[in-house]
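This document starts with one chain, in the form predicted alone, laid out as structure tokens.
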Amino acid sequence: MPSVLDNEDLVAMHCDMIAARATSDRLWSLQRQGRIGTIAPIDGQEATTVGAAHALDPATDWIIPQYREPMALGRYGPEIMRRFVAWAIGHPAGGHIPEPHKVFPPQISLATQILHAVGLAWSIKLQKQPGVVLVFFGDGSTSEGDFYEAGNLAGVLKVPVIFVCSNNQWAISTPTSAQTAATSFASKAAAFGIPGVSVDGMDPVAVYDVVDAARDRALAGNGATLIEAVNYRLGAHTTADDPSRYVPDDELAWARERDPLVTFRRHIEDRGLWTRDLQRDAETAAETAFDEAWAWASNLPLKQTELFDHVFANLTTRQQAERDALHDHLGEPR
């Protein structure tokens, strides 16, 4: 795995992947207890998210996630986890971007975040600000018009955006073979006039390297890159899904042998960087971090009119009227 990463980076990446899996497992359990709403597990896609995040600078670079990735953004600070858990609970605080953090709230509208990413990157370019924008989306999003509109605009404007398509082989129950006739999702970059790269999304170092190169390209003023991170969804699409109805058993068994938490652990063990004690400590730290995030989010005071906050900088006339009406109905002071 040739890379500029040092040993501390490799260990940190593995710790972030462990934390992501632990968070995914805990949220799954809480949903089954009826304590949160529907969530999307990250199992199998940790390496893609962690590798990409570690190639960015949290002080200048923005991340626009879909609905899994915040679990694996430990590099961007514990506040991201707290806000994500609040989002899972359904609290309005989950939709807030706290300063100075540069991670958008998760969203579930297929592919719409790709347009937001290009708009943000265009703003960065116009204002001559430092940094790039990285947006995550799934293979199913590439069938949406928003993907093509955003990619075309990014190519024309040469904005500093990195598109990361997490090709986990299934768009809910639709396999990749039924999603596109293209040779790869990366090949779609040709329509936008930008580079397209396919990478092993189960290898965080490989993902790091291609994102790092795409970031250098964007910072040099050469525009966008489309990266297809080929991984495999090891669990359900969401807690409302039953993958046993459509995922072949032998295919899933093959993918589990390439589980990034297992293969990357073996890699750093072979390099003498990881031990059973470190594994135990990392798992304990992950559980503690989630407990703290859960305690913070579940004890947030709830003011129902906050659902109008952080939608627009200034409420529209209609939204203000609706907020006032809800204030009056609840008897809350304005």
Ligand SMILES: Cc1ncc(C[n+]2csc(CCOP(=O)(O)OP(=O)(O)O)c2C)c(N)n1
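Positions refer to the first chain, counted from 1. No experiment lies behind these values; they were computed from the predicted model shown. Think of the rigid core as the biggest set of C-alphas that the two forms share within 1.5 Å after superposition. What changes on going to the form predicted in complex with this ligand:
- Once the rigid core is used as the reference frame, the Cα position of V11 differs between these two forms by less than 2 Å.
- Relative to the superposed rigid core, the position of the CA of E322 differs between these two forms by 2 Å or more.
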Second form
Amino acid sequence: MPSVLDNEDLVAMHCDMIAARATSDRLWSLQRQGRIGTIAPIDGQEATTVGAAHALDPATDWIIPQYREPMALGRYGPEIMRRFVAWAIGHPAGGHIPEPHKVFPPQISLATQILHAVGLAWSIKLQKQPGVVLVFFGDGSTSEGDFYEAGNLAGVLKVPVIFVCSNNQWAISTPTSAQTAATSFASKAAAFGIPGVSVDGMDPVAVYDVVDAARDRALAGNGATLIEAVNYRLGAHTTADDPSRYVPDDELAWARERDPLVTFRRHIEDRGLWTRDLQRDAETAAETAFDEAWAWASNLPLKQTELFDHVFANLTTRQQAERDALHDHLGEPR
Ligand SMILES: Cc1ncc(C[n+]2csc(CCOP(=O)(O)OP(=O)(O)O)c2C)c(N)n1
Ligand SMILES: [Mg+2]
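Show the form predicted in complex with this ligand, please, the one above being the form predicted alone.
The next block holds the full complex; its first chain is the one shown before.
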């Protein structure tokens, strides 16, 4: 499949991957300094996220991330990183990304966001709005009932949704061999009556191409696609994990050879699009962007009762009672 990406796109994708890795490293070190809570690094999954995001139109297409992807969504603007850093600090407001940004908050509760994606895509279809919904989830999420419910409904309703299973080979310490007996995660699409495709998730252009095709299909009214992006988790599951206890050394060494930041850099250097100076400039720009996001998020006033905002249009009676109790506990007026 010929890619429609031009040289500028390739460079932009590489810059977004550099920014994602820099963000991952900075958040890791902030956690180690005790300045933020648990964080899940993205190392190894940059090409999957960046390639997919570049196939979308930020003006019309929604992204529903899991917990790693927000740091690789530079294409959707600096607001996404600012809010993600705020979320990492512990601001409830970090979970709310204001319009016109079409990005959902990070999701920790596995697979629940896949249902949200199908619901959103259904509403887009009913309201005859332009655009598609792309949802990220991991290999581990495919063992959740929500994945099957969402996939089934998407198939029946023919909604404009793109499922991207970021298969990083691990669900914490559970390897894919213990996750499924299926030949691939993409093969699960057969049960939903939708196309399923496996792609090299360490290659942003390959991911771009399959997401682009899935988007065309969705926009033409032909419904959902399941994409399995095969990559490798190069780091720990989270800052609370020690992968050296279970990831085989030789397997990790093999995966590191395929690190998208190394291989894609080589690719654009070979095409005469990239130099050592440009690499240094991009790394500096990524650090500056993180500094700005950190400064913004650190100065955000903490409003814990925001926890209850932006969940439902009208809170349930029980939620109202819980919010009132939190106000009272904090000594704030209701
Ligand atoms: C419903 C639910 N069950 C269990 C967990 C605990 N948990 C957090 S991350 C994780 C593994 C997820 O693996 P995968 O889906 O492959 O995503 P990855 O972290 O590898 O990107 C588990 C079991 C959770 N967050 N939510
Ligand atoms: Mg996984």
